[in-house]
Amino acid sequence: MFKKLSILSILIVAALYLLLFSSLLFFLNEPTRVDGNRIAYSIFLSVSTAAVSTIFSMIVALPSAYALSRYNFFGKTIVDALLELPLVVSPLALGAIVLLFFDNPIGKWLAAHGITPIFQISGIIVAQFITIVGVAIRMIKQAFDSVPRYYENVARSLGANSFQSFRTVVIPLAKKGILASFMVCFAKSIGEFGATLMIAGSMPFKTETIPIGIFLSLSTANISRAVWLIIILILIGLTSLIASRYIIR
C-alpha cells in the first residue's frame, strides 16, 4: 500500500510540472512579436557567460572541495556553513550585497581603477559565479568523499606528493561527479535571474540574458516572446540535467 502511495505522489508532482510546461503551448498562437536577433543574442549571452562562470567555479571548487573532504582546519565548520548561504539567501539578496559592496570605500576605489561589474557583462558572470560556486563545491566534495583515501596513500608511498596524488588519483576517480557538477552548475547559471538583475541590470542587447529577456517580455506584455524564451530555457536546463544524470549513471 505504501509503495503505491509513494509512487502516486511522485507521479502527481511530475504531472503538475508537465501540466505547467504544456500550458505554454496554448500561447504560441498569440500574435507574434518575436525579435529573432534579440532572442539569439540572449541565448548567446546566457550560454557564453554561463560557460565562463562555470569554468571559474570549477577552478575554485576543485581545491576547495578537496580541502573540505580531506583536511581538518580551524574554522572548517563556519566555512562549511557559509557555503550554504546561496541556498538560504535569495539570489536577489546576493546581488544586492555585491551592488552595495561597490558603494562602500573599497568598492569605490576598485571602480575608480576600472574594476566594476555593475551594469556590465562581467556583472552577469559575477552574479552567476556567486550563486553556483557553493553548489559546485558541495557536489565535488561528495565526489571526493566517495574516493577511498587508501588509493592516495598508495600513490604517496610510491613517491607522489599531495598535488600529484590529487591530480593523478583523486581527479580521475571522481571525474563523473565533477562532470555532473559542471553540467548542473551550467544549467543553474543559465537560469540565474535575481543576482543578474541587481548587478548587471536589464539592458537589451547588452545584459539581457534569457531570464532577463523573459522578465522584460512579460513587463511589456509580449507573451509570445516570453513563451519562446521560457521553452528555450527549459530545453537547455533539462538537457543539462539529463546529461548530468547520464554521466553519473
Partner chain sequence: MRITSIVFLMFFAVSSYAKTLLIYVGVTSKPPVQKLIAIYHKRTGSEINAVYGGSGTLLSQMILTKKGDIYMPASPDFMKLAERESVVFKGNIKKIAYLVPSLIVPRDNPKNIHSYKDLAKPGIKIVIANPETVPIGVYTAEIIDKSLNKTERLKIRENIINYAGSAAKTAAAVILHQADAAFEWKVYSYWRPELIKAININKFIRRISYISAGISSFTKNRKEALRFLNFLSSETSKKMFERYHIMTNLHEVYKSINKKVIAGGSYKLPENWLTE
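The term rigid core refers to the maximal set of C-alpha atoms that superpose within 1.5 Å between the two forms. Positions refer to the first chain, counted from 1. Bear in mind the structure is a predicted one, so any value in this text is a computation, not a measurement. Compared with the form predicted in complex with the partner chain:
The Cα position of I12 differs by 2 Å or more between these two forms after fitting on the rigid core.
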Given for the second form:
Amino acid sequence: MFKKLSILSILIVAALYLLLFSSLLFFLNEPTRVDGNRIAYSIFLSVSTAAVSTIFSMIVALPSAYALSRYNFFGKTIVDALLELPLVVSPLALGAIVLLFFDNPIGKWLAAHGITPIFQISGIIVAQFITIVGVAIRMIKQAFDSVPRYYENVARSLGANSFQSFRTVVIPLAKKGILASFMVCFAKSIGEFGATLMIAGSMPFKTETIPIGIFLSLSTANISRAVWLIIILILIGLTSLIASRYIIR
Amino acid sequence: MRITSIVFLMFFAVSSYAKTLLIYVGVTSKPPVQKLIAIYHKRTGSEINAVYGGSGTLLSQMILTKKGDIYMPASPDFMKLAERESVVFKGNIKKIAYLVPSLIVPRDNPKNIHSYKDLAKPGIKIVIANPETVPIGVYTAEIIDKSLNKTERLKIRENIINYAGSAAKTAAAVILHQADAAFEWKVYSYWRPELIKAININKFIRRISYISAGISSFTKNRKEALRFLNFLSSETSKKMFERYHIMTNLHEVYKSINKKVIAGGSYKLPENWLTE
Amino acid sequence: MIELNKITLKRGDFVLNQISFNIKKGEIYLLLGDSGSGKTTILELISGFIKPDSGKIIMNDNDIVRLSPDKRNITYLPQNMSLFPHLSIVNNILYGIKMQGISLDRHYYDMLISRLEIADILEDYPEHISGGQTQRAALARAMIVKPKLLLLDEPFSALHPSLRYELEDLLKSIAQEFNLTILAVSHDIDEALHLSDVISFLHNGEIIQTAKRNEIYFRPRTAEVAKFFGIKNLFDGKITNADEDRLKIETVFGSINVRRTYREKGIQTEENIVWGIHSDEVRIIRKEHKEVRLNRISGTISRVFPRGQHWNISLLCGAAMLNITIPDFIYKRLHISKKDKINIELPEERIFIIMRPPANKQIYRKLKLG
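Next, report the structure of the form predicted in complex with the partner chain; the form predicted on its own has already been given.
Expanding to the full complex; the earlier chain stays at the top.
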C-alpha cells in the first residue's frame, strides 16, 4: 500500500515538472534575427565560461579535496565549514562580496592595474567559480574518501612518491566521482545567475549568459526569447545531470 | 490543522483586503513616494504596497503578472508603451515632476572627466542604464545616437562596460567605482553629493523627461486607485518631490539647463543598437 | 637486517610501548596478537606511513624513521592484497618498476611468473581472478621490486583453510628460494606456527614474549600468551625444591616434578609461581600399565565431548579441573566415559613455569626481556 502511494507521489512530482516544462512549448515562436543572434551568443558564452570555470574549479578542487580527505591540519573544521558557505549564502550575496572587494584599497589597486572582473566576461567565470568550487571540493572529497587508504599505502611501499600515487591510484579510482562532480559543476555554472549579475553585469552581446538573458528577456516582456533560453538551459542542465548519473553507475 | 487554517486566512486576508493598492514606481521616484505613502496612510488608513525598479522592467512585470493598480514610470516613453499595451487607462495620465539627464562621475573623479567628449578617451569605463528597460537608458541612447558622428559614437560605445537594470543601480556603479562615468538623472548628484559629481552636458540634452502616473487596467479597485492618483498629483505631492530636488515647474527646469527643449516625447531605440 | 629499537607511539588511548625486535636476513618473523594489540600499527611504522613518537628503526645500519615510504624499499601487503582494481594483473605487477623508473629484470620476472603460476591471468583484471590467484599476483607485485623486507598483514586469514595451507607452503618455499626477509602479522595461531621462524607475542601495545615458534607455543612466558594459545590448564604452585635440573612444586594435585630450563634461572624455593600444560600433552595411563610414573594423578571424568578429530575430557581431581585432549583413535581404544575414574600423567618436560610478576611493573618488564 505504502509502496504504491510512494511511487504515485514521485510520479506526480515528475508529472508536475513535465507539465511545467511542456507548457513552455506553447509560447515558442520563431525568434527574430536579432533575438536569434542574441540567443546564440548567450549559449556560446554560457557554455564556454562554464567550461573554463569548471576546469579551474577542478584544478583547485583536486588537491584541496585530497587534503581534506587525507590529512589533518590546523583549522580543518573551519575550512570545511567555509566551503559549505556558498551553498547557504545566496549567490547574490557572494557576488556583492566580490563587488565590495573591488571597491576596497586592494581591489582598487588591482583594478587600477587592469585586474578586475567587474562587468567583464572574466567576471562570469569568477562568479561561477566561487559558487561551484565548494561543491566541487565536497564532491571530489567524497570520491576520495571512498578510495581506501591501503591502495595508496601499497603504491607508496612499491616506490611511488606521494604525487605518483595520487596520479596513478587515487585519481583513477575516484574517476567516476570526479567526472560526476565535473558534470554537476558544469550544470551549476551554466545556471548561475545571482553572482553573475552582480559581478559581470548584464550587457547584451557581452555578459549576457543564458540565465541573465532570461532575466533581461522578462524585463522587456520578451516571452519568446525567454522561453527559448529556458528550454536550452533545461536541456543543457538535464543532459549534464543525467550524464553524471550514468557516470556514477 | 489550526495553524494551517490561520495561515490560510492570513493569506486571503492580505490578498483580498480591498483597500490595499499595489503600485509600480520607477525607482527614481522612490524617496518622495515612500514619504507620500506614509502621509497617505496616516490620513486615510489605506495600505499602499509599492514595487520599485526600472520603469520598463516594472511594465513587463505588470504585463506578465496582470497585477497592479497604478503605474508610475520615470519617462513618458514607457507610459506610452503602457498605453499601447493597454496596461494603463488612456486619458487620465497625471504629470508629476521633471527629470533632467546628466553625466555623473565619482566625487574624486579618478579619470578626470570634465566634458562629454572625455568619454571617448580609451580606457574610460562607462555604465549606462539598460536602454530597453530604463528611462534614463533611453535618454542616454538618444544622446549618444544623435549628438555625435559615427567614429566618436563607436568610441564611446566601446567604453560602455555594462547596462544597469535601473537608474538607482546606474548610480550605484559610480558610487562603488565600478564605472568612471555614467549617464544619470541629475537629481542623483543632489542626493549623494559626497559621492557623486554631475558634469554639465546641457548642450547635448535633446529632451527632458517627466514622471507621470496612471491607473492600471488590471486594477480591481479603480475608485481607490483614482483617489491615490489624485493625491500623487496634489500640491502636497509636488512639494514632496521638490524637497528631493525633483522639479515640478517646467520653467525652472529650462532655467536650470539654460535652454528650452521638448518635455516628454519618445525615442525609439534603433534596430541595430545592440549590434552596431 | 632490520631492528626496531624502543619504538614508542601514543595515539589517543592506544599506546605502543618501547617495541624492540630484530629480524635477521632470510627470516620469517611473525607478530602474533589479538586485533587491537598494535600489530598493523607496527607494520605501518616500518613502512613509514606513520612516524613513531620516539625510537629508531635501523635498516642496514641506518635509522630510517625519517625516510618516506617510497624510499625504504620495504614492500607492504595489506590483508586484502589490494591489487589495484583499475590495472590489469601484469600492470599491477609492473607498477613498482614503472614508478621507480627502473628497468625490468626480464629473467627474474619470468621466473616469478612461472614460479607463482600466474602466466594465464596476466591480462585479466583483479575482480575476475580467484582468491588464491590474487594472493599470488600480489606476491609477484611485491617481489618484483626486490624489497629488502616484505610486510604481510594477515596474509591468508580470509582464505579457505585448504587453500591457505597450500599458499603458506608456497610462500615458505619461495621465501627460501629467493632469500626473502618477511615480517608477517597474524592473530591466527595455526598460521603463525606454520609460517614463521620467530614469533613475537604482542598484547596491548607491548611485546610480551619473543621466541622460536616451538618455544612460544610450549613454553609461554606469561598467562596472556598461554591463554592466547588456548591453554586452560593453568594452576598456582609453590616451589618446594629447586635442583639444578629439576623443580618440585606443591600444587592442588599434590607435589609434582618439573624439568628445569634456562628460563627458571633465578628461581628459589618458597617462590609462588603459575604452572601449566597443554591439554594434549596430558597422557592418560591405561589401566593395564601398573608401573609407577612421575606426576601421576587420578581423577573422575566429569565431561567428555568431541571436537573435530579430537575429544575433550574434563577431569575432576579433588578440587581442581584438568583439561585433556586426545585424538579420536586413542579415545576409541580407551573405552572411557563420564564418571569413570582414570589415572593420568603430566610429563615433566612438558610442564612450563610462569614466574609471578612482582608488584613493581618496571622490574617485571626487565624480567620478561631478560
